[in-house]
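The chain that follows stands alone, in the form predicted alone, written as structure tokens.
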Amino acid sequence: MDAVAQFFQTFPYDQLLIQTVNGIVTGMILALVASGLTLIFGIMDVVNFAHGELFMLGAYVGVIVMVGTGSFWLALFIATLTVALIGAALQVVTLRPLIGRDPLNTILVTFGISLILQNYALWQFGPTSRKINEPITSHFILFYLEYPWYRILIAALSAVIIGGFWLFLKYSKFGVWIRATTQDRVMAQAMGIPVPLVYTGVFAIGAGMAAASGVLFAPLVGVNHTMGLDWVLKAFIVVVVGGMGNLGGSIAAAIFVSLLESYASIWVNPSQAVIVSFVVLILTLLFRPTGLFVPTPK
């Protein structure tokens, strides 16, 4: 009993709150990665290798445009809709030819694009890391440290962001058409919803998403052209945790997984605690494939 109540006495409950600040603020960040990756799959049935180069992308359009106006809300709203434009392009011309092909033909492309925008970006902006400057830089206290204010932010834009979201695929015209070709997309077009437009619509918003995301996230990290990597295969440990195709999932299974991460690297180095999220995916695989997330059927 006395080693308990020891343990229970020297337990640093002040950095676990900490940390469970830091896993909010990673998982809202993570699931609108995740988000425009699973509205993708969930709609397409294509896995988009290229999705941690458009979060790269609207880092850089950010960066952009943080030079030429000095606002970073033109251009976190600049890069969203640029990037939604040139995923618009990357869907038209190099997708849609391969509807009804195998998916492996849509795994390469997507990989193909990956390493081209990737390249692009080293050539275009050179291997040193570019910074956003963040447009709050007032902190708080939180215990014995001063904790910022924009990272309470960057979550708070995060659930906006997601909640607007699932309010345009509730109500819109065009989110009716997006619920109807993720059920049945045979039945869609039969009833007269355009598809291919559909799927070219799905895929901008999902590469807005990731856009967003960039340009929220890179005053916390700079930005250079290998910063989608890590993000792009988080998201799709999230995917699979979450169930694919499944938004809410995605959402728990983001939050859940920084949650676990943050507070792993309470006692081990940050770079150790990355493991915990590879062990979730692997158990997950193990023994729920479908998805921690997804309901079980009665």
Contents of the next structure:
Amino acid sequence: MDAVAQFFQTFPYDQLLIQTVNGIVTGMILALVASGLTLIFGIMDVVNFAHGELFMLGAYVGVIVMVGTGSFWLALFIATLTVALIGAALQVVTLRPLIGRDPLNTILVTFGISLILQNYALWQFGPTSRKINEPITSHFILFYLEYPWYRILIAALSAVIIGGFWLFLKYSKFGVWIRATTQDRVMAQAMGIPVPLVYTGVFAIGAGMAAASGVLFAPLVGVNHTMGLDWVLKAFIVVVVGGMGNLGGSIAAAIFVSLLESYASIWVNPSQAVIVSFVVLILTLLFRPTGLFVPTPK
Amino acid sequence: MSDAPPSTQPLVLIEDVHTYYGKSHILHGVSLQIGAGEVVGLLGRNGVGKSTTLKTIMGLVQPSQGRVLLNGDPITGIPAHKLALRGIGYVPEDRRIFRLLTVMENLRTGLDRRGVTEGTKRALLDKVFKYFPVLAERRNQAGGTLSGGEQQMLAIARCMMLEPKIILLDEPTEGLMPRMVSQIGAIIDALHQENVAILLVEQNVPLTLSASQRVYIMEKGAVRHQCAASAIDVNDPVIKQYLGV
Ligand SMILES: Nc1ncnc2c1ncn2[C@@H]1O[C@H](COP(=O)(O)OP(=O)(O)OP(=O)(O)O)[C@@H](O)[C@H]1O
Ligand SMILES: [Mg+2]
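Target state, the form predicted together with the partner chain; input state, the form predicted alone:
All chains and molecules follow, beginning with the one already shown.
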């Protein structure tokens, strides 16, 4: 009994709150990255290994625009748009011809694209990290920490983007097309929905969302050619844990996994906290391979 | 009515179509035609290739030989979504409602076409809600939660949103109770009144004979018999030969 009482007395409640905020902030960014990934998988059965590089590319375009104009918001906007267009072009040139083929083909293609983009970035920008300055530098006091408002802003902006996208899916013509095509591609075609265009559009939207997260996250870590790797790995975990192709599930899983990692880092080194994600992944695959955050399939 | 096909240019003409699934040869030279506004029945035992014929017209499977013409223009190889906008509607055998979309969203998939005014949209919706009042009641319900009969109505209503010139209607009465069956019969008549052509695949012979002007009977991937619907009845030897058990 004493031990239990002792545990609660010495429990780091301040840490708990700080890590909750941290977990939600990274969770929202991760949700933004994973939304694109899960959307692309859900509609095209394409596992997009180049998603992390689209994130990285977004950050680099952001760097370039920042250097040119000094405006973070312009950087965010232009990077999103540019990478969405690049995504559309990539889809038309490399993935559209493979529609209907073995998924292995598309895995190889996106893996190839990821290597090319990474090496292109290395060749073009070199190995040293670039910096994007955060648009707001003020802090607030969270216990003994000076917590940057910018982190809160990231979480809010990610939520706004995801929310906007959800409204788009729910109410716009193209959104209805996306959902119809995800459910039944052949019937969507028979209803006059231009399915190839929907595929390209979804890939572009996914790429744009990855790029936006890249720019938003860049001020926290710096921009280099491998920055996409960590994210894409986590995004894959989240997509599987959330139920492949399930948008709501991915968002819930992103926040869940990030919170767990943050809490774990109260007691262990943050680099070891990553293990928690893998444990969740393995448990999901073992006991509920359709995903944690989806209703039990009938 | 004569049993010769209409002499003017048919709306849809299928000439000597051969279709394969992989290596299996399913359609062995199917030829048939449907005139504008005509209701044509397509009968045959299970597995003779009726659904495959519809899929070939819709561009969902590609014929290896032969061609399909719409108003005299060859349409073989044109993707299905373009054919849908050119006036071919498809109501598949298993209905294929978008299960997670609401009734209204299911209908929207056919309404959000270029050049459809708000007025036309409302008129089309009013029309199907008049034919199928139950769809209006359930407009915000997910398609997958509808009963089988309601799903069939939704499948037909959804197709009508495209304002098709012809509807490829695959076994609309399958698994429906008699009252529903006669409702489907009524909707076919109503579409006929509106000059919409229908290629009707059915197991229900009496319904097919009463709803159609002409019928084709298929066997083993080819059309074996054609006649005016009024020329035969359910007890005709032809029916016994090709459809009896
Ligand atoms: N996707 C497919 N792949 C391979 N074979 C198929 C496929 N679809 C249909 N077949 C085969 O093609 C043949 C014709 O099928 P089809 O569905 O056209 O028949 P049907 O006349 O519509 O039969 P039913 O009255 O049972 O609906 C059948 O032998 C069927 O097994
Ligand atoms: Mg069939």
